[in-house]
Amino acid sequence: MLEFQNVSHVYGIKTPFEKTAVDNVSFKIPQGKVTGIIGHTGSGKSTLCLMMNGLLKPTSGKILFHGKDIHDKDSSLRELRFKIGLVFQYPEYQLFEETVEKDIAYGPKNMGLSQEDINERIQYAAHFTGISDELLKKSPFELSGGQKRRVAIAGIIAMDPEILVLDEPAAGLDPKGKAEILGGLCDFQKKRDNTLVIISHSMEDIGMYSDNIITMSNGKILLEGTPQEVFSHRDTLIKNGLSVPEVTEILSRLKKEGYDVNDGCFTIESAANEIIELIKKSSLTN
């Protein structure tokens, strides 16, 4: 659906400055699937959230979009934008109008939708970023953090891209917030089958959320595969500058220490049912 092919971007070609973000990278983001993207802080992991819908150009290489370059000259960089919606890094800051009703519906008049159509958006955006009828009429500015930021991730899903790309859609949120953000996020792609790219730092909300993950390091992939694949290879994450969900290291270390455990867990869950089955397994042995 979307593919990166060989794909480069430089800041300040030519000047003191430059600097390789992303160097020669390839991959596919499957349609209906949630991506994970984590890396550390200048990994080149926002760069390939800002070269996904067109706001950066690469060096280098092709970005496709069912199967077209997206910089062909016959491209429509403004339609490609309604079906790749990005939601930067704290977008609550992005909030400018009178109402959270109109903010929402920014989006949807640019598509030049009727104002039926419009509604049924804001309707159902709201309804998934649990927005309240209450709250549609309200200024977005009397809002707190999170009701902001609901209501600038609502404005991207009014209007129902065929991709969500997110860039630390949870930041600065307390764990209950995290969980509602990501969780509704979630549930919006499953119920409308759309793609969803998440970019995180967070180990634990990548594990828990994502299908498939793509590991940045120093601009390269580092390593892709299903959160399984990704966190088995724990030695190799710690050694760029990455962890693993501090349930896998726990499972991790008791593996070393001797016990018969699964240390590609990386849930709660699933490693509290790890540590059940081990403490049964000792009572029956002992």
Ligand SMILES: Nc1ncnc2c1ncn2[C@@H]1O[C@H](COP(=O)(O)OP(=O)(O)OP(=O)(O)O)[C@@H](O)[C@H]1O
Given for the second form:
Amino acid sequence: MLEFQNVSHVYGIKTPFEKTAVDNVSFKIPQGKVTGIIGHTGSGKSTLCLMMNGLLKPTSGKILFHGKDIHDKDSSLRELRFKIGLVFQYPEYQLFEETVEKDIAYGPKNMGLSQEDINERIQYAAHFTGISDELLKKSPFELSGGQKRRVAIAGIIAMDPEILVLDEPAAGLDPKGKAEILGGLCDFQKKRDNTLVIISHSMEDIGMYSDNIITMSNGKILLEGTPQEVFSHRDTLIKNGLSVPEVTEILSRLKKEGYDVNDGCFTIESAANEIIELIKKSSLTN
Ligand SMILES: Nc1ncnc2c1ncn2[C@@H]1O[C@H](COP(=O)(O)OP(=O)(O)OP(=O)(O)O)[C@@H](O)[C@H]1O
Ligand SMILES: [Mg+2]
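Which structure goes with the form predicted together with the named molecule, now that we have seen the form predicted on its own?
Below: every chain and molecule of the assembly, starting with the one above.
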């Protein structure tokens, strides 16, 4: 549904600060799935996100949405931004309305929805982001960092976009807040058969929530595939300053030590099962 074809973006072109942030990348975002994008700092993830809903234009290459170039003369970027919702990195700095409720309503209002529809959108967006009725009446400035983040995400969910792009939605949150936000987003994605793009620094988060992973390094795509496929390239990831989830690393070391385990596991649960099986096998042979 969303396709990048040989897309590059260069900042400060023909100046001493010229920087190729995204370098000739091609990929497709599969419909109804969660795509995780991971890469080291400065690898071009945010630049990629900004191009997804037309906020930044590629310096070269094409971006197609349902087969049509988003920068064609007769394409409407305003319409596109309703269909591809982008939650910026650290979105809590962009709240500005008097109440949380009004902040969430801002997008749906701009779309010209009726008050009744807007109220319905506020309710379901609040549900998936864990915002209570009491919180809806508060000023966004009275909230904690994690609560503000939820409000910013709810504001985009309320627009019911076809694709929801989130730039580091869980950055800086504690493990509980992280699990609630990412879990709520995945719940929303499943219930509405939505398409999600999540950018993250954390291999654990990406492994746990994504169907499909794109890894970036210096503006280019390094690896792409299912978590299992991507994490099976441990040495390539490490050589490029990335990692595999900690549990995958543990299994991989056990395997190198000669133990018979599957080092393709990337969730704590499946890794624990591997280790339990290993212990059972060794207690049988001893
Ligand atoms: N507005 C800008 N002007 C000039 N250079 C920029 C601009 N924004 C980003 N860059 C540069 O482009 C490259 C890619 O930046 P980008 O923000 O896309 O990376 P990122 O992967 O999102 O990093 P992070 O993990 O730190 O968020 C970096 O070298 C950065 O310094
Ligand atoms: Mg970024």
